[in-house]
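What follows is one chain in structure tokens, specifically the form predicted on its own.
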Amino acid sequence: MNNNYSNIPILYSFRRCPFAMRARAALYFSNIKVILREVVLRNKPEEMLQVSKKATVPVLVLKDCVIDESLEIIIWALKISDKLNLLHPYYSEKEKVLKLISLIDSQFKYHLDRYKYSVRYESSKNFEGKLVHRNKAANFLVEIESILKKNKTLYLYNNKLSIVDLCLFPLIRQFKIADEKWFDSNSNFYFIHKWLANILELDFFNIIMKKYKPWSATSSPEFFANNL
């Protein structure tokens, strides 16, 4: 690499991938300009394999190491630069911060893949069936269908974008578009509804959002930051 990029951070990210969009989110709203390597799932590239073992997006590679985790990022990131206050239910609830984003990370991730990508799964030996991976999934918006119905908000903590909004939308937004007649439709999501309608459309949606061509080692150097 030209030496005049040497200093400034490499994030490998695809860009339909919910934790590379919320990594790229933290990135734009800390305003810390990357270098955005656009991965092929298919065909990853070797140089983002011998810095992560972990194989998937998105990974920032620093001077001094390498972040793999998209939450990691987002932490790093908000800590250098945090105008808008991001990470407040971060400092002020933690433990109840964490366990929202993990729940949704995992449990509902896992129900959402199953139902999104069905076809992937029909011969595993776990797979419930595509609807009924749709309806366990849908059992874990429960709970911020009634934080957002009680606050009568659009966002999750404190009526104010934040780190939870960030974490969440990405996988919710793929819950919806996995059919969206359906979601649209369901009046349990009531609240999710105007809320989710409400993050994509704020101005930073687009710029994570721009399409990157596939990088190679031959590829010149494109770069993220929110003032693009």
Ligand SMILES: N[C@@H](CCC(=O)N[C@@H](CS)C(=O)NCC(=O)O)C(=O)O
The other form holds:
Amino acid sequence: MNNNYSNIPILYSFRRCPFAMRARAALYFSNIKVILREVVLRNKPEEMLQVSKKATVPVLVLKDCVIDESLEIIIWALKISDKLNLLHPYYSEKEKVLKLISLIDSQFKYHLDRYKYSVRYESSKNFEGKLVHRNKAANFLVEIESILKKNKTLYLYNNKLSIVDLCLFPLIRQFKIADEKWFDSNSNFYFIHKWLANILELDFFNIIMKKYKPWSATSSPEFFANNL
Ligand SMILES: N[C@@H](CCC(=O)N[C@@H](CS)C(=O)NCC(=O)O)C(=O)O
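Return one more block: the form predicted in complex with the named molecule, after the form predicted on its own shown previously.
Full complex below, order starting with the chain above.
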């Protein structure tokens, strides 16, 4: 069935996964059309597991290779087309930018998971309590708040949208929605509130959050593109 579309990349994705969200955002901005296969995480399709042993989304299947790290998908897509120059910080301050993204992806995400999904972790060895993990995650936002505050800006790099915003916002949005009332009323996040609200208002956000039915081998191809 997919033979007609054999030149179109396939993206295994999950709507609410922050890593898949950032990959879809980059595909949106680079204007690259892909076939989107919505995955159910507890029942991943064999077709995905065959191409990526990591078994995480997003996975982008190209004609001659597979990319199964969200940041690599972003860089691949934006190197093809980047009209807004979203990769600018990657070229000008690569080390610093990758370090910040990696900190949020690893340590912030560690505490975020234990805060947001505390019930799942209650019996795990290093669980410190929901609110301890919330506060430890919040500590990582101090730097983000200070960057925004210092520059009185709605963007994390050079006062314009870039991969730094695209990589960080899905995880910080998850932190917000774990307890919106607490997050929204916390004045330590004054500039982050404005930053996040602005990003969620941008046109791309609705497009990347479009709902797709879970994919199966008998599904008709569904496309993800920025003119949906
Ligand atoms: N470092 C990976 C992380 C991807 C990741 O952890 N994705 C989660 C969903 S948000 C996943 O697929 N987890 C596997 C599972 O839940 O079974 C990336 O950036 O692509």
